[in-house]
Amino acid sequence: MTDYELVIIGGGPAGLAAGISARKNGIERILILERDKELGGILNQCIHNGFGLHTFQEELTGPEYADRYIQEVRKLRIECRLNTMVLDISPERKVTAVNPSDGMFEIQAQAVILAMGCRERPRGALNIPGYRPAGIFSAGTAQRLVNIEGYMPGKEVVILGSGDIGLIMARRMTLEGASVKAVAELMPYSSGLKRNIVQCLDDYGIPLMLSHTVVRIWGKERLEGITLAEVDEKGRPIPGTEEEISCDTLLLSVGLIPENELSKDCGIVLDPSTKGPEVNESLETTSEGIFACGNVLHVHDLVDYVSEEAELAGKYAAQYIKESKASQPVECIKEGKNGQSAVYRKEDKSSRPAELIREIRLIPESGVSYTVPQKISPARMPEQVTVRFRVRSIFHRCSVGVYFGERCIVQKKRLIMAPGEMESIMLSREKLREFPEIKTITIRIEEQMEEA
């Protein structure tokens, strides 16, 4: 078995920001497994611009973003191993993998970063009625069969769901020679960010059809065309709504899930929200030693915010490492009366004193679907904690209120809020320090009075 003090498990933009941040905060035995062939996970097949504006401050397309951190993890010779399938990961943070060249192996990690990103939902999910001919893809399937493997999957293309995926899959097919004839979403909002939806549909003049879904497929061999129909305010068909579209391709944009099965499998605690782990406010798992970041913990809108988290973690993966070690017992040698010296274990005194821990929930309400962290304790915590969040349905002219106990401490007004977008609100620890009582924390959405 091989001993590493932090093994990071993915190699997609964070699990390589949080290899960085580690190293940068003085780890130096670091190994990063990455599943595919090549560093960079999704972002490989992403070569539409639009990424990097808030870290790099300048538009790069998705490979090049990748490009910035995999050059600096090489720079740094932080280890990695490709084609690496992590089978378990113990509570004792013992991982279990597997890979052409070594086999299966295992390694003793004194903290563990998961990073693994996320997966789309498949057809089997919808229970759209039909055959399952050749034609159907999710739309990051296709995204990379255009994008690296150079093969068209279709000519004439619906789109349902309006997540960012397939909104930017209908502008690349529309530019790859295909008539996209719809983009339909069963909510009445899009779940995509509003630049994609202008981008993506406004300017090709492709119809985002709100409150729509596809009720039957048609074709047995090869998708011949669906029918879309309009749902009501419970997302259930309206007879007499129903029209038939000939197509040869079905894309399915229909949302992500983290890739949680190790966190499962480890016992860690999942948010049934989020669908990834609960985490406190240093992003730690409840299986102490394990923290997460990126995708796997919740899903994103931009890739800038999963580095931004990723670096987080990997900076308190760093400090729980070092804890540890000064926590540990240490080898004196003591000097005997006749000469002879002794080998003895002493306690370090040099870590931080033990104290009771009192830990805030974190409580969505009204109109806020979850926030991550889930929990914060004002011993732990740094000066400031950023707290995301996002909403379940649009919001105009609203306010996000903030409660300590009953109390309201930030009201922070908002002309519009989207499920699309994701959201954020900091706490600070000087501000939790004057409620040594409170025991919870709730976010919720309030409507603002119209003056008079």
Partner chain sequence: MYDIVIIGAGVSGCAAARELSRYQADICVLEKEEDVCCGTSKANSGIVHAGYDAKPGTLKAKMNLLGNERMGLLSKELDFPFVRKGSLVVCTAKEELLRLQELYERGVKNGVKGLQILSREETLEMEPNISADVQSALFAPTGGIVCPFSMNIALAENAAVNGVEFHFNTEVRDIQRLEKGFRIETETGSYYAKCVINAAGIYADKLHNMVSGRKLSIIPRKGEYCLLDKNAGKHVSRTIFALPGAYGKGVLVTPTIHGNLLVGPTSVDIENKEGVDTTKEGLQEIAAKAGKNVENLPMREVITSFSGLRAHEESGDFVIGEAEDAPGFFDCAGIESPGLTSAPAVGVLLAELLQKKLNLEESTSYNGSRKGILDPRTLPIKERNKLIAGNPAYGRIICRCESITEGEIIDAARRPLGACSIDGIKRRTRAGMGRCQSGFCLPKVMEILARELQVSQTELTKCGGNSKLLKP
Contents of the next structure:
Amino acid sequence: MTDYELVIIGGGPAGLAAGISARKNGIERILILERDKELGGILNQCIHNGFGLHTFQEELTGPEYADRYIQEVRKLRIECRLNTMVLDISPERKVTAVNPSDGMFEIQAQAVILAMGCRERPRGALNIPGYRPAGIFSAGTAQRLVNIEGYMPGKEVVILGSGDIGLIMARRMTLEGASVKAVAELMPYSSGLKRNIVQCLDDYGIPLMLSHTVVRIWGKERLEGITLAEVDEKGRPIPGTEEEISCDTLLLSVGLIPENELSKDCGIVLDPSTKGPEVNESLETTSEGIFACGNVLHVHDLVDYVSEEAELAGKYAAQYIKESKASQPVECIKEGKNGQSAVYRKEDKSSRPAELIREIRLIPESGVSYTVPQKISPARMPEQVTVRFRVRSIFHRCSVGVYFGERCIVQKKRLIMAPGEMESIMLSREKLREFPEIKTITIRIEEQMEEA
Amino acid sequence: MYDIVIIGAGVSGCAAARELSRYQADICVLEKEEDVCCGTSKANSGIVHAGYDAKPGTLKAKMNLLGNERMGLLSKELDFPFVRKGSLVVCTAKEELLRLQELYERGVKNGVKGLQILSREETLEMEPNISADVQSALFAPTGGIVCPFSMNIALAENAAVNGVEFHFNTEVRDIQRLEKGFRIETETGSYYAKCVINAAGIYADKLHNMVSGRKLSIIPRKGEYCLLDKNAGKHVSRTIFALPGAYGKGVLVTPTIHGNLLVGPTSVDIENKEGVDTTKEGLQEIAAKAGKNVENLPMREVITSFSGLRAHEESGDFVIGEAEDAPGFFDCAGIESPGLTSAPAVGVLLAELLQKKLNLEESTSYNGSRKGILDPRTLPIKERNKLIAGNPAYGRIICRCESITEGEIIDAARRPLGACSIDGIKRRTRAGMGRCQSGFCLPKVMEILARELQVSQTELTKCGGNSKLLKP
Amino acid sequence: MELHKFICINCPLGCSLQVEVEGADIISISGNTCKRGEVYARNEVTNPVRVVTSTIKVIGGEQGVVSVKTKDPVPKDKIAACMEEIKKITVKAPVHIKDVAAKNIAGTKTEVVVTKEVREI
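One more: the block was the form predicted on its own; return the form predicted in complex with its partner chain.
Next comes the full complex, and the chain you just saw is listed first.
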């Protein structure tokens, strides 16, 4: 078994930024494990531009954005293994993986960063009735076929779901000569960026059908058409509104799910709202020394925020590694029943002073669907902690209220908030220390009083 | 002229082919699809029934019992996954207890071993997620689950290795009786055979009626299913049946052999023999009924739904044997549930009948054992690493949800009767069957399959015919 | 007088912008909530531009196609013409980010540049 200080699972934008940050924070032995044949993750197939405005103050395409990090990883000589699938992570941070050149191998890591990204919800999850012909793809699969493999999946396209991937693919398929007949969206609003609605649909005259869904799939061998229907406010198809559209391709862009099978098997507690690990202010999961960042933690809207979050994860993992070195665990000899003795590591958490263990829960309420992190330790937190969250639906003229216990601390006015956009607020250590008794911080969306 | 032409490469046809490959005979299997296991055999519950359902004295009852008994040995000989997990028929209403008792007695009459009526407490101890309304349950320890694809494919491969020819994409259009034997007209030409086995599933009536005046009538009885994520796979550990009604065994909940949870089927007679579509009503019915016997079913974990057609013959029983007015034409028709369970016995029965008819002699070169696709996960680490060192493709995971390597996919394409479609790869290896439903692995599987078949990716199909995946 | 309508792309508000145009002159801009909306509306009327991103064929590379973009935004009405020309471009591996795959694409004086590394096989 090989030893590394830090093992990062995933070489996409999150993994790369985490690795770079950990190295810059003084960690020498870092290993990035990537399942694909190249670094960069899903960015490689996101060939459109619009990435990096926050990070680099310029508009890059996905592969260009990824390349900036890949070059940095190379420059810093961070070890990466490609074509490598991680099979298991133990709570003791033993990582089991397999690849064609090394076979199956185990690595003992002092810290692990989860950066596995997310996957698309498949058709089955929607349970759309009908046949199961060829021609139904998730939008990301089609994106890979077109942008990496260079193959067109079809000529007459309907897209279900108006998230950004769906919108981007509507334009991409059109540019490649396909006719995109409609983008249908179950909700009364699109979760995609306005910019994408305008530049991917309006520019090409592609209709966006809000409050519509696919209720039937036609064609036994290859898709021949779909039935679209309007839905009521509960998302149920309204009888009599059905409309058949002939098409040979249906692309599904109906949601992303963080890929946490490894985390689950490791016993890490997941947040049912984000479907990602529950983390503290250091982005540390409920399993000590295992951190998470990027889309495996919660689905992000902009890659820039992934990079930002990953940089923090790298920094905190580095801190953790250095701290555990500084306070080498006391090794105790314990007499076994049969007279043999075993060496075990003394739990360090139990010896921490109470103030270090005290954690404040963050509670998403009225209109807020989740927060990341889910808890904060006032003792361990840095000066400022960014809390990211999303809202459940569109809010006009509202405000974000932050409550320490019952007491309103911040009220931030907003003209509009939408579920498609990740929101954030800052919590300062100084402020938190003014309230040593609080157990919870609540974030809620409140209607704003009209000003006279 | 072939000695025997078998029409249909489903589980019954392939079981017959495999059992007949013991003999010196020229045998050919004709299949209208691009692969084996494309009809009813691919879309069912994957259950090995204990045998208490069928009326005593029927062929169904007999074949079920024999098939169940033989399944263990057959699964070892042919290396396909089968586990005897046991099954429970749950009774949730006091007034139905009598019917449960009847079922028990019928089972005993049929010769089912180990049947037991359980108390409410015993049932809940065995399966804590069973409905709190449970009154009693019939426990059948000989019930089991099998991978229907692997079983069908294993039978076919073993038959092929022992000399049986398989002709795919060959739909039978007409059968004529000749003075000696039959002429079978297909899209790709005529076949001549001394004897015919009609294992055409949902179309067995059509074929039978081409040569016989004693008409068969097969009604497609649709069954829809929902397959749940492996996260839900341990919700129950045995097959949980409802008390059977007029239309079969009702909606069941069962773990699958690969650790998913399967819920279904519905049961609706339809007219369209190609109607394997799922319906809004069907999917709603599953959701409504499944919760009756099992509590807190996580229906949010559905990863796919599908539908299959049971070949229900009007008489209600299997129709197996030589047509009275068409000597040499052997039916294997009306094979609805428990058809999968019965297949090992049905194959043997048909082989016996044909052996007598044609006076076949045993082949000296017959080899009844077959090895399945090597699953590296079953190997100890040392051996797995030896395998990868020798063939790095076994270290490259293509389907991340099911952990399927490139080595397995290549094997699936290269072995006898190798896969030639994406669904063929899926049924042989499980690549694409997991929770992302091929979202990630499809482009990679396409690349490997195109390379193996030496065709352009634009030629690849999902399941033969016009099911091309790309439209350049 | 012409009336142009747009949806503003600057934030989720998506204001419905209306621009009155008389010949080459903008008479009025309305519907915007903030200054950014006004600027956007003005640009969309006078000179709407987009960066075009697509793929081109690669010979002898690890990938069959490689992603490209127009180095600068091109006029919106030139997108189709750019795509026509981009589809015809073929490059030989290896290619690097910023490699120029075509110059003066569709007469726009803009280059088409590669946006991804593709190594030789």
